[in-house]
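So this first bit is one chain, no partners, the form predicted alone, shown in structure tokens.
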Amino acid sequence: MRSIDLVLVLDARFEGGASTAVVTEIAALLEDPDLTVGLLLIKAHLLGLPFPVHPQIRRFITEGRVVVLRPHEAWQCRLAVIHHPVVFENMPRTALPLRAEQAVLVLHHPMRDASGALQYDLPVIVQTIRASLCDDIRIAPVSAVVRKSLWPEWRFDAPVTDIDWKNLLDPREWPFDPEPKGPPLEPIIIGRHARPDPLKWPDTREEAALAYLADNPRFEVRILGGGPFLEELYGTPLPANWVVTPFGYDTVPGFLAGLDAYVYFHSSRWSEAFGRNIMEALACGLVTVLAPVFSREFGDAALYCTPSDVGPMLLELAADPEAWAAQRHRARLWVERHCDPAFARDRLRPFGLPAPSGSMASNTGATGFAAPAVQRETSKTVLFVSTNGIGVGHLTQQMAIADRLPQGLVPAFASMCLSLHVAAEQGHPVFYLPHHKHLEAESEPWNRVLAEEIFDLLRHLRPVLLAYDGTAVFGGVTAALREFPDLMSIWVRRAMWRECHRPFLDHESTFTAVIEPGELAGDLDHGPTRARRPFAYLVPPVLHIDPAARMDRAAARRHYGLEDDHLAIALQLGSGANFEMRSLRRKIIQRLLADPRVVILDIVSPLAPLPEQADTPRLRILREFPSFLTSRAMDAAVSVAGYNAFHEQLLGGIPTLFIPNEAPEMDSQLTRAQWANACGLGLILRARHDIGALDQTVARLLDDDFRAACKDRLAGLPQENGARDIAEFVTDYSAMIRTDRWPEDIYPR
């Protein structure tokens, strides 16, 4: 049984104000050297899409500044702070790894909305917390609005804290010039920012036009967090003096710094729990105009009126420089008095934190509360399951993710790939699942056997997460996953599908999340997955090895025994299992060797038979995996346009002649090759179409000026690796306790 002072229990995937407030709270708490802080990650039902953990919370995890409590561990703490009642709307699907002496349930949202509709059943939530985490619970509203929503229906034994658990904000991070700037010049620049949600806006176009001075030449209106929903809500065209941009949290301070005043009105159906967006505007010292409902919360820090009075009120104040400056200072002062991060530690003192050094016990029973029974330790295995393909692409992509998992998560591989040995050679446990084509088996009985094989693996390994990689989702995979509905599972699904693959989209709901690795040529992809991108987690292109981690050029060329005057050309034409390349390969080799500078490094797929060794030392046949590690030795390449090869060549800065595999069951390699050719990032040669242009195309590849220009353009591509993003996603989701399902649900809501 391990001990920790404070644990924050939350669904850390929220993008809005709740997570931003938690980030500020964590940062303030970590400044106290006497306080140890942990996170218990919950997957609640409210976010059905595969959102990653909030990036700033993830940074705390990456830096090792907080401890993440994982399923099947056993911890105790003095205080658990539960952020948002939604995390315990359902019972946890497994025993929590934590028992707390005290708990605070922070209400980030009113119990009833403006229309009186119940938003969550607080008595049930309190009982769930008592049953699973802690007996001693207190309720902490974030604002007067939330506190008011609790009465007169409070009917159970869980006291409300005397103070509100306000959102916090570090004023130093928000621009404010204390010097008086005088009244604003016309047009007066007013603005607002909020996530794109119709409830965050007035109900009618008429109200919005009044509040946001539609077509009034004396005002410019800047809106951060707009989108198509505004035109759906109010019709077109929007007022000419509205400047609308999409929401982005990183741009908020700069956006607010460009305003003279801030105006915020929302729907009559919405109850704003706190209004972090308002607090951010006040921190910047903006003259802020709000609906009267906010007066109880923000007092004299803001001005209050109806939509029709916004314009006259601002113009009147702008005519009085001293009044304008005074209002700016009142706004900033309110934030400094009510939202300083130091309050994060102050509000812990009634709970005995930070505790005297050494006061937390390290074993059960010493702290005076019942610790959870120690459960049988379960392996923290991540099971990677992949389909066959015709090469090693799916398996390589999974190894890229596995290599970036933290210590404590153990990768294991179950694959239909015939080159599974490459994972075994790196020390990973491997399980071979033969594809029905290799067995010459009928699909239906093979799927039954596959389901049993995966079921046995899941029962034996007890993985914390299953990661599936492939275009085809077989019935045996879905049947096995149905037997383990609480298991976290992700489908890493590339784009560039052909229309024949569309039926596999029906299996999205089998998985907890769908992740789509990025495609450099993604703008040209109009396949079946394009319409599903809003429902997937999109990451940059995935590479096994980061381009910067490769051997330097001199070492790589020594590795291959290349001389300074050699023109090294990599030949990587895949396994050839479903697309005839032998004849074209011979012709390409012949044409390349016609240049006396050329040395060809023919890197043969682990799945392809080795061709006969040529009688010239300028053609070297190699079996090397991963070959990207030494690719700085290459001056150019001739390659298929499979996902891995395409992105390695381009992101590795290697001028490449792409020969797409156009077999009908493949993804659209042709689209990738055409994109590279159109952008001046590579060349294309279609095996069945362009044979007459072979000499001319190879001559361009061997032209020094062409390669130099191509390398310059390739150097401008973004150097990001989505393998790291997926590894973090796997790490975080494997630590989450699920409360996103009712007991009778088969699949998550």
The other form holds:
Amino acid sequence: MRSIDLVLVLDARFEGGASTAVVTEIAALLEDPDLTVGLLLIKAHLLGLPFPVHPQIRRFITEGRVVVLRPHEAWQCRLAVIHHPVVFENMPRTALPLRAEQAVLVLHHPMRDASGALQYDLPVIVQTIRASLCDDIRIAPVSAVVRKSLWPEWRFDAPVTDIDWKNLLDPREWPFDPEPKGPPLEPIIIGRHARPDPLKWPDTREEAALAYLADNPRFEVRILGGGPFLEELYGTPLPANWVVTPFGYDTVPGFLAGLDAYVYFHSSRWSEAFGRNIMEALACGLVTVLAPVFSREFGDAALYCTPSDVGPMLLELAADPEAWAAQRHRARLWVERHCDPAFARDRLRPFGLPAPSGSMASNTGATGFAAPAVQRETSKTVLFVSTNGIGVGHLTQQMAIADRLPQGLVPAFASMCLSLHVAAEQGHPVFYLPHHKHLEAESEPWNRVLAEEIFDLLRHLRPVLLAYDGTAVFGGVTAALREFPDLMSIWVRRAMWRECHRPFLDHESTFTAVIEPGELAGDLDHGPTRARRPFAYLVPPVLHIDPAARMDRAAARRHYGLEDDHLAIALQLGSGANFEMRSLRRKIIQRLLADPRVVILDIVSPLAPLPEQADTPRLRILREFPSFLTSRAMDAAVSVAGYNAFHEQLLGGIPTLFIPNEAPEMDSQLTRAQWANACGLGLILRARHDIGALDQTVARLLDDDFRAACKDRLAGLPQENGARDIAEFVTDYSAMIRTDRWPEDIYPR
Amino acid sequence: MRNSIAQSPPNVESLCLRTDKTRCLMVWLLELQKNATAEELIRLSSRFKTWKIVFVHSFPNFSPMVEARVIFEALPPLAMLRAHPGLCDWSAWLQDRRALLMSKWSPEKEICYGLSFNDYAALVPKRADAVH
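Here we have the form predicted alone; I need the corresponding form predicted together with the partner chain.
Everything in the complex follows now, all chains and molecules, and the chain you saw is the first one.
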């Protein structure tokens, strides 16, 4: 059993103030070199959507500054700090990899809301923690509001800490001018910020108009965190002096820096646990006006009144420069006194932390976690399952993810792809799952067999996560997954579906998460997946090889034996298995070779039979995978518009004539090609429709000025690679302990 | 789903892919040298025209089978199993794999070129060799 000083137990996917406070807490804790910090990631029930881990928490993991405890490991710690009761609202679905000497359960939310409705069952949660993690538990409210919500039912089998476990904030990160020029000039700029939620707003338009000084020319009101909900709540139009912008965490400091004063009133149905937004405003030294309910928490750092008094109170204070300045300093001082990150370490001392040098973790070698964070002697398998009837695209996309997994997670591939050897050749274990078309079998019995084949893989390999890639979700896949309801599973589902694919949307709920790789042409995609985007984790386009990691141009041209004056054109027309291209291929080659500078590199799909070698050295037939590695050698390309080829050509900066494969079962390659053409990022030639335009389209591709302009435009495309995001998602979700499943759903009789 | 190692599926008939009365010949080509196979496959196919022939091979690259347009199943090459000894208990998985293939095709006859299934299975790394 390995030891560590402190473990934070949390659902790290929350976006809001609680996670932000945890980030500040971790950063402060990591400043102590004697303290080792771990994370136990929980997938709690509250977030059904596939949120990734909070980006700043993710950064700590990537940098190897915290260790993530993974299922089936064995750890002990001196103290476990459990952030938010929701993480133990259900029993964990597997034994925790941790036993703690002591635990603190931090209550980030009142036990009862403003109407008295119970928000969580604290006695049951304490029992669950005791059964699964630690006997010695203390309860720590984050604020006076939360503490008060525990009464009058104070009957918990665990003591409550004397001090609040306040959210922390580093005042140095928030702008504060200690000596401004004077009180604000009119119009006085007041503002508020909160995530878009009607509960964060007064109940009625009348109240909101009073609190936020609607149509009062002496005030301008700036709102960060607006949205359609605001019009739904109050009707249109909103007051003319309200300036509404969408919420963004990164924009908060700049937003607050532009205000003179801060005003915050919320719904009578809402009970604000702490009010991090208020704390941020105070940190900036803003004169802050709040509902009286907050006075217990913030004392003289803020002013308190009813909505109708907001305007008069601010105007009166603005008329007194000294009083205005004093109020600003009181605000800032409160944050410095109550929220300093140094408290993160101070409040650990009663629990014996940091431990004296030489004890606990430092004795057992748990310190010095090298990045990437998943470094274990016990490797775990991630099983990638994919379709692929006619190409190698889904398998390639999975390899892009697999290549970016940290050491300790071993990818294995089970695929219907006939070119599975491309994964085997990169050293991965592979399993072939033949598609019924290749077995001359009916789909119904084949699905029964497929279920058994995947079931066998799951029970023997015991993967920590199954990643499925394909448009079609077969009954055999869902049947096998139903047998392992606790297994984390993701469906990496591309966009650009045709209508015939719509029934597969019904299988979304089979998977723990749906991830949609980015589509450069996504704005033009009006297919069945578009309406489901809000329920998926959207990442940038996925590429197997980062464009910047390709071989440099000189080396790549040497690789192909190209001379300086050669105009190298890649020809990549896919397997041809379901879309006839032979005749068009001949015509394009003929037209290209009419230019004496041209050398064609015909890169044949791993699935397609090799054509006969040509009788000219200017047509070279190659079978290469991955050909993108040497694509800097190319001056242009003629290519199908499958997902991988399309994004590689564009993000690789290669002017390309796209010939979409328009077979009805394919995704809409036509949309991609049309988008590239419309944006001046490429050319299009439809195999059946545009034969009369072949000469002029190829001539355009061979035109030096066109290619130069096209390359300039391509260079402006964003260069992110979503494969990295998905690999991090897989890494994090495969480490999560599930408490998101309700007992009545998962203990079958 | 079955619940013990190497157990045939509970309802074998429900897992059989063959819906007609064509007889099935299963041809094992485990660890066979690739170059020797293509001609052999065609010759066999022509001799058993009234049979459904299912080839079970362990070639890393499926191209010879794809180009011959035959029905095939694939088992991992021994080299792959040896490269990943700790991935699972390969012997146990192979026993289940064979049981499922038998249920899937219910072959009337089996012909073996290269290693027999048992010889192939005897060469897989043992669980004790596993790293994890």
